[in-house]
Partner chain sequence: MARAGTAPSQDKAFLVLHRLRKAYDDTLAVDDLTLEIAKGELVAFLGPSGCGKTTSLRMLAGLTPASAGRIVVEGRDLTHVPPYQRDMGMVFQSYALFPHMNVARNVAFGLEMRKVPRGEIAQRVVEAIALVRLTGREQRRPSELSGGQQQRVALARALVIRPSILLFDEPLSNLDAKLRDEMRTEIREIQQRLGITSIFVTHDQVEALTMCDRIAVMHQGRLEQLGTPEDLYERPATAFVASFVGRTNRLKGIARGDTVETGGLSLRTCGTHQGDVVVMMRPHRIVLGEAGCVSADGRAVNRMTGCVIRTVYAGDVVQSDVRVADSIIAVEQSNRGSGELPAVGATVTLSFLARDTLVYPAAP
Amino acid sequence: MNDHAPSTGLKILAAAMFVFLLAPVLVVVPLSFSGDAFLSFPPSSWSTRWYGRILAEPKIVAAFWTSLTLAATTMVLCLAIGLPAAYAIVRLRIPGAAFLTSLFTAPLLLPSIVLALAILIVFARLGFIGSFRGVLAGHLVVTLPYAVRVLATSIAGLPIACEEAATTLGASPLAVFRRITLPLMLPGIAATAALCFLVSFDEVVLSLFLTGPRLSTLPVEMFHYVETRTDPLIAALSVILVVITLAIVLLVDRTAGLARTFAR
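Form predicted together with the partner chain: structure of the chain on its own:
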């Protein structure tokens, strides 16, 4: 694949697609530096004050920390649940492995609005609405399918002979996992962690149903904010989110190799 230089036509097409996909995101950047009191493009004056104003919105700041904690917890739990699940499905070939795979990936296929409504009905009875564990449980439902999928692919691609070689060299099953399996799976684990974090961090639909006055996530707060306010603060916030996302993707790329982790 690397031997062939892409043709000029393909390059132009790719460039057009990039502009199409990224232009809306890029418009946000100048907007965030607007000196106006309203969102309008192009801005009539420039300022960085909207970035400072974010900190003056306690609801937004609180929601930001909630989202960060939520995404980090979701990520850790996804790995803690997804890794053994994927291992059992791929390696141990437990009875019902195919069923388990479908069960784990089913939430991906359901319209999230339907899923959100169903979870709302169940959770309302349990008193989970507006609580951290309630939103966390909801987020796990939508992030676990990604975790199991990516980790299962990663495990399936491992050379079993390497683990067998380690075994014959005297490594106990635990030592094989720690010294061979885990290091070889690192790209898959990094990809899973990043994916789960990002999916949880900008989840809107489920969160809209599951959050309440006591607890809100950043995307939900942003949604509410634009419903009532029209100043460029939201653009500044968007730029910060883009930067965070980009930082995570770059981190994965540097540590594990992006093409290797996602494009399998």
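Coords for the form predicted alone, given the form predicted together with the partner chain:
We keep it simple here and write out only the one chain, dropping partners and molecules.
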């Protein structure tokens, strides 16, 4: 194993990449505390009034609850579908496992705009446009590949000797899964749940195609808001979403351990 410390050039390059990735956040956070009526950087005055104004926008509040319900439902369905699918692909080694893996992960290979247009054409004939079930089905198409991939990686990294020992001692396949496999998979399940929730909650391209006047998600409502207004309210809302996302990631890391899920 090479234990040499990274070179100075590599450290500088890594620092530059971190600055590049964090630059939007470093701009949005000061803008969210602006006291100006319009977006301007740096702000000429400071205020927290835009955070309070968020609750005064009924469309944004309604879209937030829609996105929250949609993301939670998508997360549960992804686990319900992805867990048995990943287990069958990795452990049971069913015929056509490679084909199923390719089928589940195929949406990741398509650009978002192409995938959204294809789903729009299909859902328009089924009458799913502008309905909760239509948006939910579209989000499942986008998030399920992540669920299957992460869960399959988690299962593949489990020590199969523990399952074999339980089977040798007379445990049924269901008991082995419930008492051995499932507890060992908890870090992967937690990471999958967080990932599917965040991907669904932040999805904007697909939602723009599938939502309508009676149903709107928070990213779509934010997109429509900035089309007609230029005040710092969206910056304040963006900071709140960044904090929520960071809190979810830290919570999963502290409770389940992301390193144990991906570092095998």
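Whichever C-alpha set is largest while still superposing within 1.5 Å between the two forms counts as the rigid core. Residue numbers count along the first chain shown, from 1. Since we're looking at a predicted model, the values are computed, not measured.
Fitting the two forms on the rigid core leaves the C-alpha of L13 displaced by at least 2 angstroms between these two forms.
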